[in-house]
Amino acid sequence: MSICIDPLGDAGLTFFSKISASITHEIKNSLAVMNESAGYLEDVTLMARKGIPLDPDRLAALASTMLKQVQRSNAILKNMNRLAHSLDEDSRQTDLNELVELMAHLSERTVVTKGFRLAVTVPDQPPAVFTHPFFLQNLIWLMVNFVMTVCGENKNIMMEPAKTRTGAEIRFSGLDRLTDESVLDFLAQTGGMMLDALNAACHPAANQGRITISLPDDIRQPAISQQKQ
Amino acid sequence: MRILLVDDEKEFVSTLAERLSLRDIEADWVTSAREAEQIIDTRHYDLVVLDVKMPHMGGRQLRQILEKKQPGIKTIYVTGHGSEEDYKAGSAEAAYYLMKPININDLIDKIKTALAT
């Protein structure tokens, strides 16, 4: 029996459970240095019985630490549920900031642990654009994963969204090994399927090492690789 | 006998070693790769305690760094990442693989039984 399965519902389902694993590994970090102070706790207040006196210092700091990781938690599941939320309806007006911004938390982890470190640039005036905000998650995940593949030396990757004529960009920089064929490759697989679904183009500049995302004021319009630039 | 633990949540790290420390086993930590081989240089461990994901350079990988520094030393992976590909993996690896949050005594227990093979 042979399975149909419609790409870019595949691309989305790969994306979001690549998200989901990620966060559920930073909240179980968050939770294992919880349950290390919490074990703590447990040891000094045995000790304390057996005479052993308390420093309050050291409770005081792990008190600290168990706030901070709520706090770290917190902000990691309002992330996964803005995300989730993201499919509420099929396109919107989506402010660029704020989905890089959060695009940029998400990624984190996964970023940093390939050893590269992710800078994002937001303009004071947030560029908005009618598009389809889960597609546009899905494409900066993808570009995110192939930046890393052609990044410098220096491993620093940045992130910058703009406002343009026809609607709005974003912009990757940072790319010293950038080439039209690693390009090709990436437009070839998963990113040009999403790239034709947000009607977005791609813009690479390999001699100064930068790509960039270019988005239609409204992703009903005609593509923009259609349009007079 | 002497542990190394090696996090890159200092947090968790430091407070385990302290944990473990009130129960008479004397472990030092670390929160890098780069850290780990740089003290391993220095004392001798009689095992290692790894996270499996760490930024720049993992516990699988430092794993084989380890040991062929001290070799014979002894490994326990901890991970939050629940991937069955990594279990497999660092299963096969490590005398243990223990997911996060962990429990210290089943760790002390792991690490008897570790040194005891």
Contents of the next structure:
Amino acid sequence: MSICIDPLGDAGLTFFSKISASITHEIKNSLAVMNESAGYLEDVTLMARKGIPLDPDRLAALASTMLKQVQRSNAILKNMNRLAHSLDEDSRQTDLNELVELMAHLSERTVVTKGFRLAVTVPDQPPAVFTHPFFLQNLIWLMVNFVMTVCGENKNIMMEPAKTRTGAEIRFSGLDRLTDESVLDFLAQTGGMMLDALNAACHPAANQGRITISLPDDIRQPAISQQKQ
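Next block: the form predicted on its own, after the form predicted together with its partner chain:
Shown next is a single chain and nothing more.
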């Protein structure tokens, strides 16, 4: 028996599974460091029982290492929790500063592993739109993976949300190899479907190395321009 999943749901499952895999890998790394520290602490305990003097500086460094890994793991789990709760409602008022920064953290391992750098600049006044946060997170993740294929040789990508007259936008720049053809390929796949689900529009500017996602102020109202150039 085959199980049928609609394309949008399938894209969401793919996104969630890849992010989950990345997160569990990061947690595993933290646990490995803590396990190594615990092993050393056990050795120190045995040495102390034999009357060997303890090294306070080494113990302090050990405690600091373990604390940092606990804090790192806690931050990773908080981000995962925020992602999971983005499905609590079909749509809601969403702070784009927070959402973009969250996706930068969740995409960090993928970006760094491939040798890229993703920098985020957010305005002092957070732009907000009434939208579906999970689909928007999915779209940003798709965009991050796409722009890495058209980034310049310095491999630096900039992501920046901004308020507009009709809603908000998220700009990706540093895309020196962006072409209209590459954008069409992206839109022909899951990217175009996710844009439709968000009533959003894609505006590439290949000559400026930039691509912009325009979001309506309210997902229930289509964006002013739906041209996907």
